[in-house]
Amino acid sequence: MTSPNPSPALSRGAGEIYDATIIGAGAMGATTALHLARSGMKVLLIDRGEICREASGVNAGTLTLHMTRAALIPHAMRGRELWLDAPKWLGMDVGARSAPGLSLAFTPAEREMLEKRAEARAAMGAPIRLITPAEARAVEPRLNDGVLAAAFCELDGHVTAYLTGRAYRRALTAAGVTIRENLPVSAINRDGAHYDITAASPDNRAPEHLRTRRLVLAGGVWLQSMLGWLGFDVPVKCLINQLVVTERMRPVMRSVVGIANGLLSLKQFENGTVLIGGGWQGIGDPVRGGVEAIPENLVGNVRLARHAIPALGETRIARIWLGLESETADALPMIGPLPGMENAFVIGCVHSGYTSAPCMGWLLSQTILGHEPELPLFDPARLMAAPAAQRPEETP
């Protein structure tokens, strides 16, 4: 007969011990536990839900430099070459596409900060230049005529986001990587030269015990309260963006069109679809995902939208949708090994981390294998240095 409550030496998949986990399977937790797999290394990949279909699988899946952060630009160009590259390295075309892309101002204000942001940007060398407004309708003709100002950038684009997961689970499989979906884990313990997981088994059966000798947390908006598991105290902000997909139409925009205040995100699919975003928020949290929308905000975006490109003003919302985006208090990523813990890994909280994830995913797991990255990683413990109890207040 079978204890209700058996020891973690008697759970299901105590025996086992894996040369890796990552919990949390978006883009950049699969990303790392692909590079890993392919190095040799007998990987666990865990998941509350299903690859790429949280936070990863309902993002706009803008290719952006222009709303990247400065400091994320080298990572970014990175990241959008290895997403068009997708099925040289992930073995599938995810609907990755090269376009245009143009900030837009249509105030003085908006000019300023349009002239400031491309300058920080061409500084970590992205190719953005500000252009005329005549040279910006000669891009996009159907502009409204109020543009004041523009940017132009040759490297923008877009992924078609509920591909990537059906990519994932292939590469993934095809490299050996033992994939868990729908195991939430509720606790991570230190057992000597190995992290004891503790997952609630779908079935609700006895509590499974995963062990492992490294550990990474990719979990994004959950990072949080993940991160409390090994003793860490880091806020990391939630924002529920909404989003909006209209009916077919005919095509009326060729490039990637946003406004220099980051409330516009624009792009026109090969189906004719036009998805239109920009941060507005929804209501939700961590714990509930994306619960509702918020009218106002969705007629404040659709009319900002239709204020840029005015043909839009021909078709119909066809869905909205809430995607979940995590920012830390510095608003840079935390990607890196965690102070204090030996082989435990942390990456998450990009903004606009969907153009630079694949980068992301690869320059940890070239840490984990002990090379020196390409590029710098984000050192979590700027945000983490003492323990919990002790760390001292974080600048703004």
Given for the second form:
Amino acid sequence: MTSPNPSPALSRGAGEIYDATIIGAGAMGATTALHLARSGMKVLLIDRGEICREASGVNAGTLTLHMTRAALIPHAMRGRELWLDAPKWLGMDVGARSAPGLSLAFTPAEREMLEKRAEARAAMGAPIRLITPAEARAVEPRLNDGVLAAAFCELDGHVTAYLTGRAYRRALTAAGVTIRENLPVSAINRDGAHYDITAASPDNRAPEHLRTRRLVLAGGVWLQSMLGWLGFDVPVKCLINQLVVTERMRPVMRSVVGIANGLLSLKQFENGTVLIGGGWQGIGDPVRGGVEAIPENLVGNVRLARHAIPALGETRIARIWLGLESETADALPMIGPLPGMENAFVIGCVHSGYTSAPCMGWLLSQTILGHEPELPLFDPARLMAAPAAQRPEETP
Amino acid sequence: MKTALEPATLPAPADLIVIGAGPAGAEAAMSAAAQGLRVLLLDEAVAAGGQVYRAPHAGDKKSASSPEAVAGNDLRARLEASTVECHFGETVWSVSPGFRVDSLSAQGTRSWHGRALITATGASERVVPFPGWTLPGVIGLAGATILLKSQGILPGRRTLIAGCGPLLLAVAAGILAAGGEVAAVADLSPRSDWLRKFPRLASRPDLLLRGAGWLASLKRTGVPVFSAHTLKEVVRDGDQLVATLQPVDGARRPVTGPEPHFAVDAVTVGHGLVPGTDVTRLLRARHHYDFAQGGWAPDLDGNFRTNLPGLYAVGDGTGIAGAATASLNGQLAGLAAARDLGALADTVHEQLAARLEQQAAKAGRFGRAMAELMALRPAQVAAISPETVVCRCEDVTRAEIDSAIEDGARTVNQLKSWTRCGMGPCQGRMCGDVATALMAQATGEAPVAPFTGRTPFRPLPISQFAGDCDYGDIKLPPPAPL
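Shown: the form predicted alone; wanted: the form predicted together with the partner chain:
Below, the chain from earlier opens the complete complex, with every other chain and molecule after it.
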């Protein structure tokens, strides 16, 4: 069979220069790569691991406006539509399904939080409204009787996140993108009008040098060290989210269920498995990745899930894993051109980023192609000083 | 209900925790405790013994006199008399560095803390998929052994036995002794392979004699034994199963020839054992691939130390070598841990270990010869047909696996994501090594690394795991940002 990766000899080809190189093959980077290639660019996509094997492939796959940061509601709504439309533009059904979404309150304090949050998100255009507990049970008959209040959104849903990599790999290959997996980059240097990327060769031979006219950094929680290659110092916080999936069980829910404080995301897939998320933290860091779950946090997360839908007590936990999520100092994304660097861009650190990834990648590709993006980007310059090399002389 | 949420209820840290009370783990626990260490021994079963030395069911006079039952009863009696703190019925579901072990029992979740950890979780049976292997009535050789040993139950009235290794004859003899009928035995290994191993097998004349006894009982009852035959397929025909055999060459590649078939009501089949590396993979210890010993196993030094400080591994989970070897190595691992924890002087350790090491080396020769007979051969994997289900939990066929590799999957973790192979309740314990072998054959890269270790080691019933609690008992972290 033919190898999907070009042989090292070929890719080291005599002075080949890519129009655009995206480092980081998650959903953000892969979407950017796909649109650039479809517009005719010669595109290289590099990842230190495999395509969509970090956050993009292991997240809870929740499409929910209830948990989206208010400022990102328009992007999330567009992203959700794109996931549902994936067969059309991505060429494969990634299991994206529309479902109603409920956010619940079990205490008076949670009810207050629920009302405040629903209002803020509705103000940004999310079709979220408060409903009575009886109305919530009409949507989701097996809800706990103790629900005090609920917010409803008809534009929620879920995606089978683990299929993301396969879908993108197919689409990118068809679009002519050169995909290099398991190729860690160690440095980037400016070389005239080009960027020279130093990457460790997978066979431990001399490092490869890859040249590109345009550069996109799309490395999620690794963006802090990646931006460091270009002299930027931007702190990126790494969240270690625990996820739990059950064995298959009879249909017990049809909506996406959360609670006001955002500490639960719960949905049942078509195959009968139920995914329990909500950002309860495990142990890990960008160097080691997700290392281990914290049993107390698992118990808390699972108790919360079973409290919302008591019928979950009938099934068993099949698997527990960890997904890394990145966050900037102001918890808003970095998407746009890097200040003082020609043809260099960054994309990432998007809260609930999986939902909006197809939208964000598309917006950035529009910008790179010189078009006005249809929704606002998130200027990374607000978070960073100019690169060290270009900074005014500092007194020692 | 007590849960892991109340740290005040945690028992004081032990010197050593041993997971698995088979021969390796039980002996390790006893030998470490004998040096004065406080040792906890955890097992999901109700008694010590593991698979081979499993306690027979009450009232089973016949199997109570078997060498395994005698050895097992002796093990249980010595354990009873030791200072080892045994906790049975505890399903270990997570291990954290340092060491913390989390288990679940009818009483809820519990956490155990220890300065050092020995994992002795044994092996699981491999079945190389063939059409019909997922039919009701088709069970593993190891499963049949458990039925016979602990329940005194026959797999069926008339059973076909297929696969490779010593369990073939043991199960056949066990069924005959329990009054069942054996339609035929299909041994994947050619006779020449057994003969080639003979010098090493002769290191254990007692076991060799026992094997000869099993063979004799088959001869006496006229059970046909087909050497160098694979089980080609099993189909259901009314309330019966029809099992078809096919000859294989020395490489276990199916070849043309007579294909005898047998109408039976049960089929037991097994193609060797795979080391259980759940704990060492979860903790990311270094592993290596050893074809002859069943596949991936943790790297160990001469004292059963993994590359992670304080973590030891022993028994069939470190490479298939059999129960006798596991017992001796278990004692050695316990002594090594005692020495490392300061309970045993280096010189005394060396004296105590020397004789055991000699015995273990001898037992190991026999065990490894048996393991080689059961090792996964590339031709067995190559022969899996496209429509055959490889992952039975998730119904993933070989064709679906090939298609994912065609799409660019290069690790079994990717394969799992793209096909759900290994995502079901068994978490890849059954399909994992065949899936990695399929990928290795398709990509020409061998060996392919196994699935990333994940918790829980066993499925956790949510009702037990969450326990009884009110909403107010759930300790919520700070809310996510707006």
